[in-house]
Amino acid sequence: MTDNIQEKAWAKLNLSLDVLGRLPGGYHEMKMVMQSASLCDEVFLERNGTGSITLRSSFVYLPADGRNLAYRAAEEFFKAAGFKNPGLSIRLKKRIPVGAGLGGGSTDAAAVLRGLNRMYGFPFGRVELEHLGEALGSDVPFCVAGGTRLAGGRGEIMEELPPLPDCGIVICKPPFPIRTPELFARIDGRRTRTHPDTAGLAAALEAGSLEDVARRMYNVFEEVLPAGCGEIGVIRQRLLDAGALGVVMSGTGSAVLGLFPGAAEAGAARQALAERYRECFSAVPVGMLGIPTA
């Protein structure tokens, strides 16, 4: 057992996203191909003997109490483990933009679950940690181990896919977020829409074809963007002009990602877009974390 733990919280990308309908309780049934990327936050955990949880973040405007998923993840872990909180300090070094569709809050929560599990000698296996994550948010179960996976249900039903081939990724966020409830309301009010070729994307991953993966990336939310989101289309075109093999909005946005043949091409594209967009990053795919299953 150790008193200090550091975990990287990898960004979550959607290579494809489909909304199949509504589920009981107001949730939506999703079908998504999800991918971890090397853009990450860093999460620092320290036992402090106070009997309470404290949280601070480099994004000072983020809540530091139970409104923060990382804080709630610690509460959930101690409750599930069946012992009293001995006192925990959580520090978040943020890099993942907020309101971007990149799972920043979810991946921080998942990192807290992983870190506490390591701190206390692995009382939970990977599947149990993912189950704990379900109570925190739809993206948290994926973010526990990440990699390349097909997610269904609310996001908690997962199937491992072959890894995304080696490539470079550029992630660019315009200077505004998008309200997730508004996008779901717009999807619910739409009678017909195009669906991503999820099976074709999975087959492209199986074949190891980056070009075929890139061609099949699609997000149904891009069909229902509200007024004032035109910059998303501008970013899409700039990424394509810079040599992206394919481009898609991640999650409910507003960040857009492009796949490039390699890290050098992605770095050059990021540099060009960064002249206009402050939150612009280059990254590479990250594989599934090796957490024991039981």
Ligand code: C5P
Given for the second form:
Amino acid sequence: MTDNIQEKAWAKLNLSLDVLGRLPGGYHEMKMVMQSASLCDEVFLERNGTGSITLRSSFVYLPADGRNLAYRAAEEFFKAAGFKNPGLSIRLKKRIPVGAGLGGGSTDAAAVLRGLNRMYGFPFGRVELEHLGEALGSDVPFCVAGGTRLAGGRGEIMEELPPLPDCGIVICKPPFPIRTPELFARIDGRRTRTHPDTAGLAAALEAGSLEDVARRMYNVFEEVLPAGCGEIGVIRQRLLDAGALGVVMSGTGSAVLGLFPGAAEAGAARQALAERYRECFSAVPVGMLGIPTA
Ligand code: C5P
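Beyond the form predicted on its own, can we have the form predicted together with ligand C5P?
Below: every chain and molecule of the assembly, starting with the one above.
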């Protein structure tokens, strides 16, 4: 048994996002094309025999207790596996911006589930880990193995899609977060709206056409942004001016992503945007992780 585990926690991007309706329990039925990107946090786990869980984060303002999904993921894992908590130190080296729609908290939680699963010799397979993630948050199941997937239901019903063709990605967040429940409430108040062409996006992935994927990216939340979010439109335009093939806001924002033909083009665009925006990153797509079964 390994006492020290390190996991990368990849950012989650939405290439498309649609809200189909409301579900019982206050959630919404979604249809989303999700993608993992190489922008990542790093999660360090150490079993230390203290019998309790401690959490430290390089973003010092994040909660270090059960309000942090990574902490709850460890509790959930020990409970599901029927193990007594041996004492665990969780250290998060954060890079993914918070309040950005990039799944930062969800992907840290998923990395804790993966890391503990590895520490204990893979008691759970991928699908079981995804089920465990459901209790933690709607994006956690996707973040367990990531890749390129179509997600429905609350986000937990997933189907594998062909991988996003090789490309460069620029992810840029304006200097304000957006509150997820507020955007859901705003979309509930909207009777008619445009929907993304999710089937067309899936067909573009099937055909391996980056241009067609980029052209079909669309997020319904961009139609209902609260006042004061004008900078999102500015970032969209700057990404297009820098040569992006397509741009879209991720999740409930506020980060926007642009797809570029390659890493070099994305690197140059990032540099141009970084003069104005502090939270600006270039990345590449990451494929689905293999999770062994015991
Ligand atoms: O599942 P999670 O805790 O990440 O969701 C945060 C909030 O986002 C929920 O409380 C709900 O307001 C909203 N949400 C939703 N429908 C979803 C996912 C999230 O309404 N499918």
